[in-house]
Amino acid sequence: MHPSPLPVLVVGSGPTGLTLAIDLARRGVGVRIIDKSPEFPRTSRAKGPNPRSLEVLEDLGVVDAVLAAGAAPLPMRKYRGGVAVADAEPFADQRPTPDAPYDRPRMMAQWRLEEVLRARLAEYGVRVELGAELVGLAEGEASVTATLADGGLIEASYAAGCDGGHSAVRKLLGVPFEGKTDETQLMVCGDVEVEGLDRGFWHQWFDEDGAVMLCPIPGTRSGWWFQAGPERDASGAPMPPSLAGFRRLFAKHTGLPSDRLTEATLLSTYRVNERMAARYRVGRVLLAGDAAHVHSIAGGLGMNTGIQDAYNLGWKLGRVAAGLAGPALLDTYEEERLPVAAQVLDISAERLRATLEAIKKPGGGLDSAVGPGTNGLGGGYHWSSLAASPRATPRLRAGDRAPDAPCLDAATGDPRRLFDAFAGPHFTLLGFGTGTGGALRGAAAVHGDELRAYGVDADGPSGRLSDHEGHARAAYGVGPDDELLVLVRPDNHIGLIAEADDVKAVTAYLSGDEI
């Protein structure tokens, strides 16, 4: 197999187009990303990323500038009549641990994550191109060639939908985006700008006759965002999103004057959409993000999703389109990231069940968006054909998330993570016990930089790691005496656990057709 000279194009340049570019580019593959906008928006309709995507975003070095950028979820404040009757927390009682250490979700304006991200882009060389609208493509043999609507010509090795819901990408392909829109529940939203409300709260009216809710953006200094069920005309239909309109609703279910609110911007009407591709792999197109899902916000699953996809993909279509492994491997996109997206609908259809129930009740609120599911740090790919290691142990198995644990760096002494070692586009081998570390340099010898290989209490050719307290051991569920090794993929999931010494199994694994 041998590298393409052309690039990888990626269509889109949100949170999962920006994420997919950042893993190819540091990777050293080509990219180009292009969005139609002939400017970056400013829109903020993304509340932030869930403690899976702060995961995924530290791996590409943007966690801190995150972090600094957001805030950490506020305390909801819920009102019944204009009164405020109760409050809730839903994360006072997380606590992060040594297996995960974001335990709560960042609060941030969505284009300000892609602010973050852009700049992390830029420094690889890579800037998105503004105003390049897909009307075409065409694939070749060894290609794929888009035809933008000025009459330019791109062409790529593969291409990446990462263009939303209403996806140029996905018309393109022909895929079917399979599901139903539901009419009946409706929101209008917008950004606008509020003086004299306490930013200390989440504030949440809901009544009998409608709702307002009005979350502080963060990085703002009177800036909220709006979200209220619409107003409607004398024959039921519901009305447009307007200032003077967003006015009337603040008024009517706030009790304060109307002129608080003194400004709307970014005005939309929101209905849910529950819809999957059917396909995620065309050749060689791919859909990612919105492109390939859509569901109910409830949740705030949507842009997560989305993230997390672009993290499957990249070092797969990395390794492909450096010529490291076969085409095959791209299936596996597919198989691991559409049972998810049919799960992330089960479970945001579940919190909008939920939260609809909740607000019927005086202390009812979004709250109860807040369950099962929504931090993302549950989500593994058991089914795969990447997952097929029969060794497990009490805590793990082929397809989990790799926990993190804090550890000592054994030569210096200094605190190093799991998340520092797997930090980075490589395959990284942990060998648990001093029986290991024949398996962990035989495997490095094979595979060079494609994998780091660390000893857990042990030697390693990428460095011994001191399991001080006992976290690695708890978070992977190997005995003290126990000896392992746990093979953890680029995107941060475990892709094998075998026997101490059989090296074979972790180079069969990595010199795979499908990897």
Ligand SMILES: Cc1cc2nc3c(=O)[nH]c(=O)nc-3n(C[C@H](O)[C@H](O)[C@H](O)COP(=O)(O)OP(=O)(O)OC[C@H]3O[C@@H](n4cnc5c(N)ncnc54)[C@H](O)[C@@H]3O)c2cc1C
Contents of the next structure:
Amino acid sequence: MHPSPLPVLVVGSGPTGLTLAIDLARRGVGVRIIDKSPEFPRTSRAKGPNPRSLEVLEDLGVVDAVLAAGAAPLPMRKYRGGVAVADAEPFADQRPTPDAPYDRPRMMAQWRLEEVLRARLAEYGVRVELGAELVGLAEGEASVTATLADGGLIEASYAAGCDGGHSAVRKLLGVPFEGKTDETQLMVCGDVEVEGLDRGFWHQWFDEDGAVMLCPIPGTRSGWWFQAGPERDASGAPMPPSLAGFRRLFAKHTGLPSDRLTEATLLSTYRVNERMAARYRVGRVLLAGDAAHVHSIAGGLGMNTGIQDAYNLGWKLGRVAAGLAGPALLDTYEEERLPVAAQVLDISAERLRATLEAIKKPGGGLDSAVGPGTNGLGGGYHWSSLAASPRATPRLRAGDRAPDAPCLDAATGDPRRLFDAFAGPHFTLLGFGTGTGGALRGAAAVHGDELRAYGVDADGPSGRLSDHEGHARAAYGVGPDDELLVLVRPDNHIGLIAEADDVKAVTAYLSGDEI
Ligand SMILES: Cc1cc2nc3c(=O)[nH]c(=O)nc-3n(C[C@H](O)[C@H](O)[C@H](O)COP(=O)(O)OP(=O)(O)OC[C@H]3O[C@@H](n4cnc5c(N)ncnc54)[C@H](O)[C@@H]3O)c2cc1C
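For comparison with the form predicted alone, produce the structure of the form predicted together with the ligand.
Then the entire complex follows, led off by the chain already shown.
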């Protein structure tokens, strides 16, 4: 295994491509990221990162910028016949917990999140190459060559198609995009300017013959996300979205003067597609984000699943490109993420069904789109070949998301969370109890920079964390007198749980062909 002198090519600079490019760049892997668009988008589209994506963004070093640019989810105000009938706050009962610091999504325009991600990427010296449309791909023995629309060629070690639902990469690979398109569930959406509406609410008007939903776009004075059932012509066919049409829908369902809505951009008709790629990897080319799966926006999982795909792929592609692991590691990306896409399709279909049912009744609204699975925190990769583990605990098994816990740095007494210890491109070995000290030192000596080894109430080469309130032991299901090793992958999932002195298990895991 040798490091490739060629860069990894990321095709598409949406949230998926940018996340992947940052994760590669922070590992020191050469990366180029191209986009066919001549300029960066200013359209709002997805409404913001969910709790799991916020954890990913924290690891990538941008969560403070994201929290500052976004806003807390607003209460929803629901109307019938133009009259407010109910308010709902779907996240009102949720609180951050020691093991999960983000209890609700952060609302922000997609273009703003992309701006934050691009700024982070630029810190590694990588800039998106605009006006660069991929039109061809050819795989050689040790590289893949992309052809651009202007005839330019880019030779790369690997290519990642993060180029959205109409993915040219997926089509060029001939990978089927299996599923269905529902032409009956249509919605028009756009970014609009509206004056004189209370920006403290996500307003939702539902009537027998349609709906209009308006959510303020954070960071703007009078910008709103607009969603509505489409107007239909005399034959019942949906009419294309337009400013005039949005104003008619606005006046009809809100009872407010149509001239309050002054501008509309990103005019789009949205159909519910439920499709996923049959494969995520063909040789040196991988698919991620909307290129790999599309589904209803109910539950807000579209962009979030893409960010989380990229987080799963980043460390694997980074290790393979750097010559630290064989290409078999890349197969675990499809092995882990393709079933997640299937789950996400099911979750979003169920949230859509629940929402369509709820809005038939007065007081029903988009709060029904929030439900089990939409925070992204639940899932693990238990079926993965990377999750074979000698031990489990009553709380956790290999493949699970690695929980956070507030601890103290035993040397300084300063607060130090487990997420602080995990942050960065390395694996983290946690040793619970003093009996793990030898294994922590042994593993660190073998694996050098790729592993940080912390003792939880034990001395580790990377530091000693004091679990002064027992949150770490509670989150990891380790009893007060139990001693255990827990290996956390760079994407903050549990790789391995082993006996306190089982340094061999750790070394075997980190030296395996797949890793
Ligand atoms: C109008 C609208 C409203 C939406 N609302 C929501 C919502 O409320 N909630 C939600 O969760 N999701 C929503 N979505 C979906 C969400 O925007 C996507 O899930 C998300 O953008 C996926 O991110 P991505 O990076 O995978 O792909 P994209 O964001 O689609 O990025 C793909 C990038 O690839 C580039 N590209 C494409 N082809 C090529 C090529 N051949 N060569 C080079 N570059 C190429 C494109 O220019 C684009 O920049 C909405 C989408 C739209 C369009």
